[in-house]
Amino acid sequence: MNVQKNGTKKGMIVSPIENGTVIDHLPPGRAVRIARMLGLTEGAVVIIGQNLKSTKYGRKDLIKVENRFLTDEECSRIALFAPNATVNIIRDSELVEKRKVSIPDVVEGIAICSNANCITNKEPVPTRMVTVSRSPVVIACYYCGYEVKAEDLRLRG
């Protein structure tokens, strides 16, 4: 790839970051939801690319966050909505770590049970969801057993 006078590489749509995290291979239309779930929309420099060309998947979304490095727990949350995502750690403009996300067995405190009669929607009980299936991703409420596909999962906040 050729480097242009402004420092960007020819053919690049999204500019590179010097330090931070790149969340790649997100299914189209999921980047904004994932950025909100991770709290990236408040205060951080965030670049979100949607419907970008992907040689592997045809189309993809991408998130770049400057000066923030995701935890393993945050990577597990990403896996609920993007099981094939990769998380790249960039330091001094170099890729230093590449992680595949993995779907957690238990998700606590981020999702809302879709069953209106569930105790988590009536009492101040922390939510707890258990993974039932990894392909497609289906999770169930720990308390009432109500199952929901990950793409239909309602998030807190």
Second form
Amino acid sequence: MNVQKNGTKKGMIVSPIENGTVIDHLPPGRAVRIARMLGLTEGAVVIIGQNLKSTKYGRKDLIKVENRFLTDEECSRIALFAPNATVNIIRDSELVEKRKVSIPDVVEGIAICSNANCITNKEPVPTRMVTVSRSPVVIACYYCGYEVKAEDLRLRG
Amino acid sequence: MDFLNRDIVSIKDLTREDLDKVFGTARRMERDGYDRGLLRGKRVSLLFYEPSTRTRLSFQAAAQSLGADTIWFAGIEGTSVMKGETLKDTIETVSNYADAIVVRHPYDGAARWAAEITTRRAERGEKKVPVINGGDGRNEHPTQTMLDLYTMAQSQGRIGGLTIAMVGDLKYGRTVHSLAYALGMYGCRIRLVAPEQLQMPPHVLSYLASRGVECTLHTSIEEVIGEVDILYMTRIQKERFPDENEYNRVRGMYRVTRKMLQPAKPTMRVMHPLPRVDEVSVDVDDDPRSYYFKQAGNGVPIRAALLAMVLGGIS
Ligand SMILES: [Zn+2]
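For comparison with the form predicted alone, produce the structure of the form predicted together with the partner chain.
All chains and molecules follow, beginning with the one already shown.
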């Protein structure tokens, strides 16, 4: 495969970055949501590619963010919405690390329980979601047991 | 697992061995009588954010018959909850003067949250106050399930292998959710009888499927009455329906009369968590197969057993 140093394909419309993270192989249409979830939309230089051609998946989204390096916890949150994502860490224009994401056992604070009658939607209680199945990815509220598919998980903010 | 200071929030937190332990204790208490010295000096707090007759009274009777004090409110009228106090603050406060807390609350997950609050207190060095779920929103009602299982064992001599029909509002009824989870543990066959819009929620069905429980969906009682050992009736809640005609049509569909019991086994028993409206006709009361009042009575030994076990009166 014709791959540049920073892990993106030659001839792509999005330009390479010197330092930062490339989150690749996101399902089409998910990039903005994932960028928002990771708080990438405030301040940092972010390039979002949508509906790009992908040899593996037909179409894909992609996020490039400058001078930001994702933690393991952030990578596992990405997995909820994009289980096939790859996270490429770029330093001095070199691809220094390529990570596969994996679905977390517990997601705390960031999600909203879809059950309107749940205590977490009625009183100031931080949410806690537990992964109950990995394929398909199903997430349950720790408090009320209400289950949703990962792609239907709603986020705070 | 040891019961001392244990929270009883979801029936899924308990194993079959745990449940059998509770039933064994309840049976001994019924046989030998209640020991008034068992929980002397202990105080049980009953926080009932929603009205309840049976659950609160039977918890209170259970606590008192073992010598424990009770402090309680029923309905939030006149409490600090009316002034906007959060559940967290109420639990933090009451934990200072109770050895166990029974909570009934309108919101799903409230009991789990309450249990977490008293656990965090224990991590701060305070004593752990066990929380017992007396019904949380539309979620679960584990002590009702315990008494239901106890009643099934009492009337049929066993739980495993029974065929149980649950009828009525299976979508919003918390008692049937907890019961379905538990029957899954015992290897029962389950028949779910409900109008389509009130069938068992998908997450309960998928839980049963994952445990390999034989479970079928039906729309009329007649389809299942001949084969079942237990006919578990529930009330259809009027407030769930967008229009009254729809409610009346559905309500009429699930009304058991004495005549309808004709094809049923002589050993079959009709259960109901009560209160009933008219889904079980009064003429069923005199049929030897009716068992719901006996079932309601079992609330005391089950709740006494549980209180004794979590408060360390019985190990
Ligand atoms: Zn919830």
